[in-house]
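The chain that follows stands alone, in the form predicted alone, written as structure tokens.
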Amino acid sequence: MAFDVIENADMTGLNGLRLPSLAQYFAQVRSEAELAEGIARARTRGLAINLLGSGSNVLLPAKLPGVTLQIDIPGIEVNADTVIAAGGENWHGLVMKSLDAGLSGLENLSLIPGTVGAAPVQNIGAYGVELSEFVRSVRAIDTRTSETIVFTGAECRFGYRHSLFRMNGHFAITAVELRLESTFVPRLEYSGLVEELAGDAPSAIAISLAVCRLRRRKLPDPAVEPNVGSFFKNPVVSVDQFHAIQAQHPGLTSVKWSDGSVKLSAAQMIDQLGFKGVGQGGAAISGRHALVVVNSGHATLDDVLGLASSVQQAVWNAYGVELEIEPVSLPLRS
């Protein structure tokens, strides 16, 4: 079996904020076979191994050891209430083709960049719904011992843009069912979400479509200014947390979750700090979105972890709570 291994590989096209890195040595795989030979030639040599997919949702050192496997396996099968998508695939791609296929439970899930085997690592959500909602099974090679698991979406451990693939940057997921639905019911927490839907009828499509106009509308284009979407997590609290901020904070923005928890806008934190359109270095908060950090010009890790550093500082002096960052940084520690 053959794939193209490259030393020195320049990294800074594959990922979302552009930054400068050259990975020890890359490839991209393909099929799930050649996904595990590149696993076995990188655990005889005594390489650390890096998972990448399309590099939407990562934050890369300038130096990245070992062997780095950017996932690309194609593959997408339809059947009565499930889709079987392999890792490779790009997820709004899949979120179309369910959407074709007269199944529905993603459309509130449109446009969030990166592919399918990336997905469940962080649990994406949007508008209300979160992947786990929908998860079956998540097929994964051990990168430790080489041997392929299929994890139930119980076992997958998932929590708010978390799960057990974060935990352990050591599972390489190949494959992800879904359980969607024949049946359509809209979902409609969000009062943005039926604003932008302006008296439309609620379908699978309407819905997909309007997500699809907020994110183009409220987010910076990566195309254009290099970014990896949310940088932060809106951070979670108690009842008696968030009455305490909110005693102080009275205008601030809060989801009540089942559990009593509190959600809290991390965005609106930011921007009532004052941050958006702040730099360091050649990273910026966005202008356009608080929540969102640019490379507005030669960025490297540390400008964007510098950045980073002083709003989470900043929102802990004001507000007493931790910011969290979504993005994963390679290579993972576990």
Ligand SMILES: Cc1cc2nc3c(=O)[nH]c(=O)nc-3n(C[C@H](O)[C@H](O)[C@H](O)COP(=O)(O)OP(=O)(O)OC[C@H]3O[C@@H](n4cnc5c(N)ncnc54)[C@H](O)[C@@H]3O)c2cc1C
Contents of the next structure:
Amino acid sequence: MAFDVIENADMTGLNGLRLPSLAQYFAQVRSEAELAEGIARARTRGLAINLLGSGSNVLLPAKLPGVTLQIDIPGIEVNADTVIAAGGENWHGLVMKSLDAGLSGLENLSLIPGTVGAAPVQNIGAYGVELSEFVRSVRAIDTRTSETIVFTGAECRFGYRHSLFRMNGHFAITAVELRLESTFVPRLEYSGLVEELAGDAPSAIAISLAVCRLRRRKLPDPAVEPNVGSFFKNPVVSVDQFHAIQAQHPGLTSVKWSDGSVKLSAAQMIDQLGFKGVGQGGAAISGRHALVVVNSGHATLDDVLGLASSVQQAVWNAYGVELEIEPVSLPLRS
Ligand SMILES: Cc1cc2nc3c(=O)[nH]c(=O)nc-3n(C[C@H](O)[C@H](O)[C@H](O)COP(=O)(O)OP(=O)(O)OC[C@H]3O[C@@H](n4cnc5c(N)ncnc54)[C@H](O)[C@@H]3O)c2cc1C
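Structure of the form predicted together with the ligand (previous: the form predicted alone):
Let's see the whole complex now, leading with the same chain.
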């Protein structure tokens, strides 16, 4: 085998919250052939398969059973308005490369941590733009059958922080094909972005730089305060539910979607309940951003989930809204 398999691998440095975790087996695969081989070997031995990118959005237990395959496949091809990027490429690197090639569309998604292969899993989104708008196809290996499948954008069943891959967990994404724009159309729905541009002509590069500045200012740096970004998804409710909540809590930030549902701000609810800076064990709600749980020192998964549960309960009691956890808990239960 061309790649090393490590038994009892220390995963502490490979998850955003730096939770202590030992993987039963761990291998980093650098090509589709290595990935296929890793999957085949795990299947032969009847071992569960955990898929990992850079680990910025996972919650790991103290012991992670089965084989954890970190997908580190490199390669980016640009051809006219089409970009094909391999699963192991860094997401922000891809954004930069597409802007360098004169292609726009991804600038609002600048500086989102993680790999290209993980991006379709939760349909990454920021500042009014979602990845799904650009996906032409996603290439993946089904870890149950070892079959290679190419999904069209529609077949990926993208939604808000959601996709077929997130529902299923069995598709190891090896490459993503995107159709980008050669004619720039600014996306400035997010009002904070217009303010940040402060009169600069909104070129794709100016927007990318503004998004980077906003993100650096608003979010705690995972290298300094370990975190997985937003810990909860923004809740989506019906219009009737929204009116009932608004009657009791005027001033709640909301975004109306075309299907009539309304997205609420989980950060605002958590902030209003006074959770900023509140800790439980080694986990705490960031003092900078109410949606972010940080490892404030030797946090365990129990500390993190205990704190999350207190927040969920308080939001439910105050607003009657369920907060769903955004990062993925491995191993997946299937
Ligand atoms: C500071 C910070 C800010 C963030 N901001 C945003 C944001 O603005 N918007 C947003 O949408 N997200 C955001 N995130 C979340 C995170 O950046 C994304 O979820 C990202 O796509 C995770 O990439 P990763 O490679 O680290 O995935 P991992 O954390 O390694 O994995 C995440 C999930 O994807 C699966 N997976 C990983 N690679 C593959 C693959 N090749 N094939 C199949 N499944 C795979 C894993 O099994 C797991 O279920 C943020 C995170 C942090 C830490």
